[in-house]
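The chain below stands alone and is given in structure tokens; this is the form predicted on its own.
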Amino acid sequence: MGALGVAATVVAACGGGETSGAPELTWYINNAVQVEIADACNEEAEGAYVLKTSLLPNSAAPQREQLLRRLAAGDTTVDLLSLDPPFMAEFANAGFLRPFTAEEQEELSQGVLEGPLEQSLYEDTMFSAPFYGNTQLLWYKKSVAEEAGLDPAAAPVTWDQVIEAAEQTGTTVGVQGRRNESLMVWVNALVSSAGGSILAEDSQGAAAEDVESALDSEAGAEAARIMSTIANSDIAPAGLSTAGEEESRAAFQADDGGFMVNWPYVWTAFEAAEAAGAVEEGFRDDIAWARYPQVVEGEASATPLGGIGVSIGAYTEHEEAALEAVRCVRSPERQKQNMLTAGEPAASAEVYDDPEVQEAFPMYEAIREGLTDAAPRPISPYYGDVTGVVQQGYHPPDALDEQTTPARTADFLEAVLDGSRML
């Protein structure tokens, strides 16, 4: 399918493009499987749109530069962009993303899960179109579980639970304290597990001097003290200050690997990883996995939540053209495609009742409840600064104080946004 896709574009641009009638999209994508996304699409349009791509750099925050100066130059080519959600308010506060229309808007949410869906909206109104989702999971080696006597998967358990256990085994437990938006997802699921937030309710559309910080809470010290007894001690994996999620699965896979937070990529890592010979054959038959551990014991955890979704610029040329072409990229089809190849959970509830979904994720029932429970990062025109600043305050983690750490990163939050300090 995804030669004859090249092969169909290829074919309407030899014959020129715009003027062989059949409009020319580029799509600034995420991720190199989406080409094959695309591909698809050309075929379903039957030469209603030509939708090539465009690979943007890997992390989110070059991403964001990349795409930001082309709008901001008001480029007519970027027709559709997959946006990492916690910029989307950004670009859309900007006029830089043409909003979905309130019709367009029942539509694309039509089976969304809640956390795809509410991270696609911004002041009530959608921006991105829910492509796919993406929320941790507690892995744990079923070996080390049981010889501490914890039974995640009878219940959900705490991160005091997990510590005890990797402290009682002698293991690691596998978290992601690299300065990067890693962290802010760590940080971000400790505070809303905790029943707190990074930024007061009412911020999302008021001006930057008026938005107000909630760290400064019994959350926000939790949250400080959950990281700094990890990091201060022996359950920490090396680097842990330094580590993403590549290395958190590389402790994890190690013989003294216990526990880890992480995305479920990692089941398609441990399995390639088997048979790389870099483990042991038969290394995924002792792991499980679970919900993202609680904060507040008997309080359900508020699970990290990622993904993307795909906007339209707001210069584009070809603006019916790309809403088709949103719709078919977004289709329940093409968000199974992009599971099953990219290893990224979709957007669509219905997705997960598929037979070939759940036989590739046999996790599938946990990412479902966690991208329905998940707890978005803040939804705000200001994110860049609220992302560095936390990123800032709670690094690295080995020094964080819960008695100091959650004031100190609000008041610095607050003086970056009304301009009185500089990030």
Second form
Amino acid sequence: MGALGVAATVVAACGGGETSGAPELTWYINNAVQVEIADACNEEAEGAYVLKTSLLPNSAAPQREQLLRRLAAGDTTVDLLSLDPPFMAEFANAGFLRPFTAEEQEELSQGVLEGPLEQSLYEDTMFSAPFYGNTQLLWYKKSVAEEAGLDPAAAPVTWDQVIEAAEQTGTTVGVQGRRNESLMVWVNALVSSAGGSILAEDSQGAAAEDVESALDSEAGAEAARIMSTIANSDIAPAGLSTAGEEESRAAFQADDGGFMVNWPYVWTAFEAAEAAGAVEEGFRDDIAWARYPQVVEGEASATPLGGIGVSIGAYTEHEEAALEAVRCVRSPERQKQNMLTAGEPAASAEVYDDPEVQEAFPMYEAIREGLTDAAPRPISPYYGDVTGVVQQGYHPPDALDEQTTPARTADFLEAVLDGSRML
Amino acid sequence: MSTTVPAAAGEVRAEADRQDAPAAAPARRQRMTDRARKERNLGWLLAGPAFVVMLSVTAYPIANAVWYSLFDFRLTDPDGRSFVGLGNYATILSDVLFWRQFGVTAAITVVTVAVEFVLGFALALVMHRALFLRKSVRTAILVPYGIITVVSAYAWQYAFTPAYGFVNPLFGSDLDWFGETVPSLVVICLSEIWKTTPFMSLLLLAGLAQIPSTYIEAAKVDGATAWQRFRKVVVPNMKGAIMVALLFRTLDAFRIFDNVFVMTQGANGTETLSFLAYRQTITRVMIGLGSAVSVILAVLVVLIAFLFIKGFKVNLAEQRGA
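Next up, the form predicted in complex with its partner chain, please; the one we just looked at was the form predicted on its own.
Whole complex next, starting from this chain.
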């Protein structure tokens, strides 16, 4: 990596900097590992552009805040940006992103899995080139599932089955109840799996005061029921209402851990925990994974979806070069590199056929399936408000009520969007 | 008594003022000497540049915020900007969220300032009276104040986190401290108290140090008990220092943000008024609404300062060396 960095500098030096025409691009990255991707692209570009990186804060909300303020101020240095897909619609609607043309859209969609593709479009136009996707899986201890007589590997299981199995075996179910984006991911997956949605279907492109919520439904009630059942039972790990992904993993690694929904990164984290002696050697031999649980028995679950798209800032002074850089960054080759170094699952289907990837990610099939059947979070220019309201309405999980929570959250959402209430 | 070391010129004027004291105010104005006028001009000259800088970095943004607070303006929707007059203020003041967060902020302020005042006074007395290791005692007491608030907030959060904190095992409890409103606020207040009590005690120590020892000795000779000396001699003679300490801490506590932001991100009803302004302005990019919250917060802060100064009947501008 160091060598590549030096090479990039040399290329820049040979190009003579700005004067000789090699445009200098800045890519706002959300993960330090993406520096290596930029280095590789600089090598490939052979002086056509120089891609520099600038690291954003490490969680989604402050990343959005920084990008938003830069773009609102018309920052011309925002050439490329790694954007969390739920925030894309807000940026696109504000005119902060350069839309991809129809031709570019077709090119950048090729071979991309359904979930990452869907969340890269706003009103059918692509504003973010899918770079990587992410999805949650159900993780469980084989010994615990066996004791409970449950086999998630054989056929998809439901939340109720998982709850019952944990109760039977005196183990915990790791979920993310912290009032941040993690909670939204959980609520959205539950509501979508039950056949509902958080916003009414035609809300894309509607003015804020006209957006309607579809939460006040059976699906919204089912989500509240499952969440409060877990939170009010002994199967809830300690500190559930403040548990994020890492707290869930810690609970799962404990002796009474049984089940957990979490992103695939935990696999490498388990490996590291074994190496560090945090869990005993061979811990992973007892761990298995399956598709995200169903809400309604027999109806395929809508798997949680995350990831990153690469967008071009609307105020860039080097549009062509930025486009070239996007092509390089999101190429299947770079996606594979990113998957192996950062552990983030590729957005393109072909990457999963690579033997190297398959070896590093034994659960690659489950990930690919999850990225195909995924349910993106609501695509709305007011997503920030939507997630804020849902995070308040569905928190804390132990105080939810299936009768009142969905209606109250839906009313609050509409009131916040039409400006009559604050968030 | 004064909270700062009086400059030589100040002392001279203090003398003059004391002679003036019985005279009526208009008479004093007439008798303003050339020298006093020159001094005043010199004062303006010295403070002028700083005054201009202050205006440009504080007055302008404040005026700007007041102006923005009259608009319905979302940063991501520049075309939708419209003038709404006092509409934002109406929305805020009629929203139950504002009043709840006002309540939380007031509760945190009252609890922390009260506890800090008692603890701070005790520590100030210890620092004042310490016979040996005087410097070490003062340094040790001041350490928490030297720690950045965000860092101390994380330290307290880690200590109380159920999964890996040491507090629960220590007391054999399994309370999810950050899962409910009251326990969260308790930790937030503890952290705030731990961190800023030294500041309080430092200001009070300055007040203690200015009470001439002759006063105390005279009281002793008159047969006053320790408590009487404290009540009748110490406290009245450091009224100015007490007011400054309470005022500074109240204003600080009323604007509390970091501890809440780090520990709960505002969950479980722990949001304060600063947090409300942050959420509207930075998270929701509702510039108009957020500016209105900030303006209300600023007005409240000014109101607090006003009430303190009136309530204590101390005019800091008239404070002179004892």
